[in-house]
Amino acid sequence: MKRFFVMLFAALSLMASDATLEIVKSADNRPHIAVEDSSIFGNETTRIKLFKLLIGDLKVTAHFKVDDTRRFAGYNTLVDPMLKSNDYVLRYRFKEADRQQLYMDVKLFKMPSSRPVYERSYKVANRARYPFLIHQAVIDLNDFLGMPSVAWMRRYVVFSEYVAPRRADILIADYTLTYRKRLVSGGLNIFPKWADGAQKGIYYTRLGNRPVLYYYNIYTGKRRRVLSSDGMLVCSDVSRDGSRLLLTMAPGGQPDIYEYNLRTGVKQRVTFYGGIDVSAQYLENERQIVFVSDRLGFPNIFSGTIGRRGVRQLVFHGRNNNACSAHGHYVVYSSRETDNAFGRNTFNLYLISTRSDYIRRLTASGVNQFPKFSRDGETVMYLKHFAGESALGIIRLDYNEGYLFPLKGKRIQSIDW
């Protein structure tokens, strides 16, 4: 049981670097597509991790097969007739204006016309937020071809980072970890939560003599206190309306899973275990969740309705799956499959369905912790480590394509997307 709160609140030394493309499947139909860089900012250094950062969004797409090549041209200038091969080219300028301005031109040519059949133009007044100025054009670019949507790339990351003994701080980012921006420092502040869709606010846990629960708006940085809770308090998921929170809670020593009504300020017990209840998430219709418990002796993933005091296990394998995430009927969580009582253990991910016997492994390697939807279901972030070193890791779900960001130095709580 101590071995499973370890698991809860272990923290990884992570920080974003460049993203580097872990293929379990790739189509072969996908445009290629080449890039030229035209940028008039920044030195060298500068302009070799723009390039990357935008090569890093292009393939995390998974719509195209993308040359990696750094080239460089005029940003008026004709195309050079030996990336006819392509079927696009992508061309981008970075330039700066007043103050902390910075601007993004980008223009696409469709081969082997020399004649651009796209042309966007971005800024952002804070030069800090660079991220989501390539984001913003990927997504568009995206757009106009035609392709699934990626608009989750523009979506913030809100996690908890250790920065001292007992002293924890809470950080917005973009998904790369690259942009980053501290809302909340001073004392243990742990697992943020989005509190809505449009991503305005947080909750979050601060640990003092008690528990206490708060929301943060990440715009007026107004702080107001929601509960508190002898032993455990942890917000583990919100309803789409924002109106009712999943709580794990231990006000007699057992940590259990209320749900918390904002509105009527009523606190419902969903369930009634003598051991260990923890990390719920609602499910489809949210009147049925999922959660971990060690009701089988080790933690295990089951679900439950709320209101009703049955529940039903969902995996049938391993014996620690610490962790869960839902989006619809679907579940993704981590599952141990070693037990190396003197070494690092290997912890996969694994997506299944409630309404089904699916059941589908998405990593292979290493420890693969802490899985999180995005909002559109089609993308799971997590965190990986493996041989020394760890990452933050995408999976495109519908592409059967993973991709990892190189992360060092910094030790990360908790996450959420």
Second form
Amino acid sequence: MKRFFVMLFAALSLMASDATLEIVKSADNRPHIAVEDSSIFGNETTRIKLFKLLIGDLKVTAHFKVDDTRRFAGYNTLVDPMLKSNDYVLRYRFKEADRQQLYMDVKLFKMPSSRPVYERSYKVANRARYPFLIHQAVIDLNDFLGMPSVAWMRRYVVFSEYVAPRRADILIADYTLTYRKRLVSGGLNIFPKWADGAQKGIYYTRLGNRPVLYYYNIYTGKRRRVLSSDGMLVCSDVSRDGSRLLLTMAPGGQPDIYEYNLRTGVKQRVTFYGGIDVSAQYLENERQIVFVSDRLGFPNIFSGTIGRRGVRQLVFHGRNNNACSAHGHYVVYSSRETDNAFGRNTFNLYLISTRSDYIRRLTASGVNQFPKFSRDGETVMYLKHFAGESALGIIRLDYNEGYLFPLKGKRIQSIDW
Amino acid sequence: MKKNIFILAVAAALLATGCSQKEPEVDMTQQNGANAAAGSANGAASSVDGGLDTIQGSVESSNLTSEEAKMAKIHEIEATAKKIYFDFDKYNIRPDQQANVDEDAELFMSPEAKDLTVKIEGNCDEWGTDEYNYALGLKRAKTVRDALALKGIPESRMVMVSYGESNPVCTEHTQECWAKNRRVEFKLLP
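Can you now output the form predicted together with its partner chain? The one shown was the form predicted on its own.
Then the entire complex follows, led off by the chain already shown.
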């Protein structure tokens, strides 16, 4: 009997740590938080934008039950007694200063006592950078309340965007893609990939008559040529220590996966298939990879081991599973559910583990593509197109929560987080 | 001397009276041509060298450099080359496209093109994403290269590139449009 309980406990612990298992019912005891706007910057449209981003950030943490009613109060006035049913009231104020500077003050009141328990001020040198004010304020507030860190909100996203036929620029952005800064332009610059955990540089492909892979230091603006290959050359993943790259190269027009050691300059061919093998990502110990291949006549997700010929099919549904992202032993991929070559198709995101047979569907409708894990593996970013609208989606895997930020702008070619 | 001065004076007088009294002659054909040329900015281009086509002769020349003339010839051959279209998600040559491949092979082996490098550009529709679409475009280019090689064009004369979904010829979200974008086309390099 004792052994039975031990086994039951072990099984439950295992399930609890498996992100592919969806939490369908849980007691929601997250703190309730209401928000008050005391801003003295910008017009109403601007203030609504600021408010929406703050609410979005708070919701994305998944650590609060956020009341998204927009309320107003003087920054130094008493809290409205009507808000006493909340656990906290967050009051904030944006104010401008000389030379494009923008300040954000935040104050947290513990309810029902209405006692201020926390106050901070932040500033940016250019008001276009306002999303970073909000992200940092939410990261710090979250830390102050002892919640699991959401420091990933501070990380940059790098992406390539089509600006004209055969022309694409590379930009960095905050995680909501609200703030953007152009890094590389002129020509077809595609497939940007962070080169290191500290986000000092990127790899990207410049496609002229022959594709060339460059390293670009985002702080110095200097680039250096890494490699070139016939037909196709893409950096699909970078090892954790930054010393090895998984590449798709196509000498002779045949796209296969290679591993390139930056220290030794040695290239090792990893896949040997006459069709298409692309998008390799390191798994677990970085000796295994997951990749996209058309071995079955349509794109699907497979895994393999560097240095060995055999491959393993990981996904057994869908008609076109052509993009994936890996973290540890988890893989998130995009799957076309419908087989309509000419009409509206549904692409959903799924999460699987290489250690179990469970599949968790992460989205329910629309065209959901470009899934990318955050560096800590707890969050998935993706692009959603639905009913003529585009959005950047964030899924908090451990909390079964999702949030969409409206997205405007040109078509995105590739994205990395 | 006096006689010469007299002749010049008479000629000048005739010229002056001619200019002041005679109605100016208008070349209607030229004016129409000018109007057509102006109109062409808003519509289809008008041909201005129709007459030259009917004149018998051999080699034509002007003060264009030989390089410019060569590039013009290259563009002319490129425009003649047939595009090869593909099915959704596929990179095999469809039976209905084989005749186009045959025509292209013949064109690239013609005396005017045989010294040029053939750049084979693979393209995709908007449905694919990320790396797979670029690989699909490249496989389309490779299939066409292999087919051209079978027809006798040396592989060393051909280079391939994939533009994935980055180079659409049609940007509407319709099936006709997507079908037009799933293509291989050619550029010729000196």
